[in-house]
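The chain below stands alone, shown as structure tokens; this is the form predicted alone.
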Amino acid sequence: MSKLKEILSEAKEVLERVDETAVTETAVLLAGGQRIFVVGEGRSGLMAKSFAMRMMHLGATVYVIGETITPSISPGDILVAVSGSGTTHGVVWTAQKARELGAFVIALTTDDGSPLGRSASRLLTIPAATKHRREGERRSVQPLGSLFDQCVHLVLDSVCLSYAELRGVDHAAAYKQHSNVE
């Protein structure tokens, strides 16, 4: 087999067993929230990245933990959190900090019991490999965490398709709001 067919063959596996009531009702929540702001760190935090742009292009108000202007999350707010591990600290702490001030947290993680988890108002658990190749771990030919993050990325940009579709967003109106400098 094919390196990219081992690697389609591994994210649908992992696809098949993502709750897709969940990922409809993650974007019913986001419709219906005030700002949303992401939080991950090394790849999980260039997918959560990711989700930032499109769902800013969708109309959004939307933030990136760690960056120059974000500002303060408030009671109302959603927080979108990524860690495969669910034990990242910095991401487990803006977690914890977000719910104590009033946030909706929403945790992608392969762990429901992790920190990350237990902090979480709701989770979408992606059932991937991660790079602890711990015990019950789906495992992968790929390295490190890339089968995760590879389905989150997918998981979320699905998440964007229903709020776009909730929002009456369609290409054209996503498109407007395309970075028009580069």
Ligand SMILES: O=C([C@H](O)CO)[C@H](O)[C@H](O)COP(=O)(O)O
Second form
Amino acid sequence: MSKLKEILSEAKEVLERVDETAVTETAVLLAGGQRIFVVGEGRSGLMAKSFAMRMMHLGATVYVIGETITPSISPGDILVAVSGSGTTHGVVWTAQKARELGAFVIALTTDDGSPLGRSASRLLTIPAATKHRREGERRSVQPLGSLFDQCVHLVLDSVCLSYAELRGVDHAAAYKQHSNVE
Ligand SMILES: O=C([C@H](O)CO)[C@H](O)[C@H](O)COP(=O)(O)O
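I would like to compare: after the form predicted alone, may I see the structure of the form predicted together with the named molecule?
Full complex below, order starting with the chain above.
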């Protein structure tokens, strides 16, 4: 099998096990109009940022934790936390702190029982391999958490698609929000 086909086959297997109702419900929650914050480290953080960018195009008020222009989090805000392992210190700490501050936390992780999973108000479980290759975790031919990253990206794009439908944002409206200084 070609490498590309192998990756597609791995991602398909994981995505078929993602709870689509949870994906739709996530979009409904986000379309509620609250401010959205995202957090993640490394490649998980890049997936979170990519989601934040598209949500901005779709009209959401969205911030990336750790950026200089990110304001304080308040009750009613939603934090989307991405961590394959669910144990990355900064992400777990941010999720716990956000809950204490009254925010709603949506976690994307492979492990519902992880510290991040246990800190979340709602889970979007992605049953992929992580960089730790823990016992019971899905196998992958790809290095580190690549399979998790790919699947998170597609799941969050699916959230974006539902969000766009719910908010009545079409391609033309999203395009208007796209940077015009690049
Ligand atoms: O960057 C990462 C690494 O390359 C694995 O693919 C991870 O995303 C980063 O280390 C954070 O880990 P998790 O919080 O377990 O996703």
